[in-house]
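Okay, so here's just one chain, in structure tokens, the form predicted alone.
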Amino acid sequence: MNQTLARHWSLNPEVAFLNHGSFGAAPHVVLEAQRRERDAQERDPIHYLAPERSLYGKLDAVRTRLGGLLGCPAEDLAFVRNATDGVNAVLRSFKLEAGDRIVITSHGYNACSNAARYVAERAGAEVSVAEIPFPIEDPAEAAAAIAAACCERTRLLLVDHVTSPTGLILPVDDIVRAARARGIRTLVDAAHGPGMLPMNLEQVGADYTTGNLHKWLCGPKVSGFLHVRPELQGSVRPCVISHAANTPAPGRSRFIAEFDWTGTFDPSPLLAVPSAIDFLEGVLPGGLPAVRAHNRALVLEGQGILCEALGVQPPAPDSMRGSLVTLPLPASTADAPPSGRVDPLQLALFERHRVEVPIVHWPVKGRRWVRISAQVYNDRADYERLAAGLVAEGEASRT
């Protein structure tokens, strides 16, 4: 662990922490930020919660900053749990008939294409997977594969713009772009996106974008952003159905009303956002786009240190990679065990060599994925200690 770096973080120092894709980790000025709002909100909770007399005002500010950290007018943006959140929203808004389709992704998030599936099934539609081959060697192969999976009866597409189980970059631009074409409406499920990768959401001209502000961005648990083209803004209703269904709220459409307010809840994580991106701005010499470089530089070193140490190749061009990279076991800790939510091996590597890092099921069935990340407290010898870690454990296995 980079220790000039990670005094900024509560991370356990003596745990390589390589899973900032899982829930990201938030610095103690986020934290502090936060813990601020929180002694504001109970000293005087009227007032700071009653949305006219003090919370519009703060979400607005929040808002503002985010749009332009996304490339967006702010009142294109609401706020969300999360981008499960987000991609629930959506899709329990959207109007499904008998035999209409939506296509998800063999890389999708499994929480989402539930979603998917389950909006589908309610209306009598289905659900086809574009399979985006893995290993990958071009962007392109994920774009042809998607083409391929739509046809005249698909009416939205829900892709990521960063995959979680794999960690590859998909051309959305492109992606989106054939989808307008095509009449097809596309959700982007971009919760790797703020904070990993430069964001402009209106040249990207997605329909719905949906992101964390918790994961690459370093805010709090609890803060996502759903972005939806202005004209179809009437159409999308929180899954909470609250006040501003029937009491508008003057100065603000309701596609912002309703999502700004769906019952009383905690709004310390997202007005503490701010102090994430200042965070980030100022941790490394050039600002968030140094970040990012870092970052992605680090996770790629990491690569060559487990391929070269576990004797297997990167399945992806470096090109489809930001801050998390998956790469194949080899066979001598590859045997899938039975299904469950954490592998044992995710287990031995915490357990006995102190590391924290995902060990994937996907995308090949009986096998093992390790899926590493990147975040600036984050040093070589994290990567060396998993490397280690992992021969260990795949000697034992033959034992």
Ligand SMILES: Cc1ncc(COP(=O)(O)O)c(C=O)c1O
The other form holds:
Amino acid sequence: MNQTLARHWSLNPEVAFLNHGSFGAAPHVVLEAQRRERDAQERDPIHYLAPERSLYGKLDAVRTRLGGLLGCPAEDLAFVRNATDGVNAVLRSFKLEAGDRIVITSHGYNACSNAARYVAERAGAEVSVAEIPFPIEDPAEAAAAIAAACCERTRLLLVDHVTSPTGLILPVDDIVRAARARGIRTLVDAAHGPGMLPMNLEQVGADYTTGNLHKWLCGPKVSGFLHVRPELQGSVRPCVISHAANTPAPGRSRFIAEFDWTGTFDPSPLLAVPSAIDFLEGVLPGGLPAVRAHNRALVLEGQGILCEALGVQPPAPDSMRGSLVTLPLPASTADAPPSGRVDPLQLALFERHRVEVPIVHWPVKGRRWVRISAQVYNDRADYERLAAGLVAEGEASRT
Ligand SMILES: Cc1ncc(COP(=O)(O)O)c(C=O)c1O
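Given the form predicted alone, corresponding form predicted in complex with the ligand:
Full assembly next; the chain just shown is listed first.
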């Protein structure tokens, strides 16, 4: 770990933490901001949580800050618990008829693909899976695979900005433009977007975009957003229907009012998000753009270290990489254990080598892959430790 920068986090210093991609990790300063919000909440619970008395104003301040980061007007942004919540809200609000189709991709996040299958089944609609190749040589291959999976019955495309199992940045601008030209609505799952990629939601022009603030933006857990184009906001409802369904909130659209209150909740993760943005703007000279560039350079350095130690090739061009890289494991360690169990290789890496990294069983059944992350608390030694651990486990599996 980079000792100078890792001191901003509570992460176990004995473990090389190479899995920022799963749940993120919030720095001390962000958790302190969250704690201050919680304390204020418990001091004056009614004044703090009654929406019109103080909560709406606080949420709106965060919304404005976030709009600046995501490149969209604040009033087009709702808050959700997480990307799964955002995807579900859109899918469950979407009017599907029997025979309609939703297109998802073979690199989609399982929970969100499940939500698409659920709403399709309920409506007698169908789900088609665009098979994006992996290894992949060019982002255009992904756009072509998605275009090929769409047909005249396709109503909605669910596509990741950065794919979860494979860490690929997909060309969402091109994908959204092509779908729009065919009259297909687009739902972009940008769970990994904020903090990893420069984002401009207006420019991409997707109908719906959801994402997490607790991953690469380093916000507290349970902080997400949902952006909906203004003309569609009237038809998107949260997964939980509450007061705002029949109680107008002065000065607020029903879209914002419904998502702002889905029953008693703890707003402290959302209210600490500005402190996460401040943190990332200040942690390296050059601010957030410098953090993104640093993490990308570091994960590509990690890729180089692992490829050399394991004798494998990068499965995707560097242009499709942000701060996540998935690599094949050599044949000796690639045999997958039965599904449904925690991967013994992942456990061995944690217990014997003190490395936390996800071992991914995708996309070829019977093969394992390793997915590395880079955040500013990491350094070269973390990838070297992982490489040594993988080599040792590979040798152990041969004896
Ligand atoms: C592409 C993608 N979508 C959705 C999610 C779900 O995130 P959450 O569990 O915070 O909803 C993830 C989590 O890793 C993801 O990678």
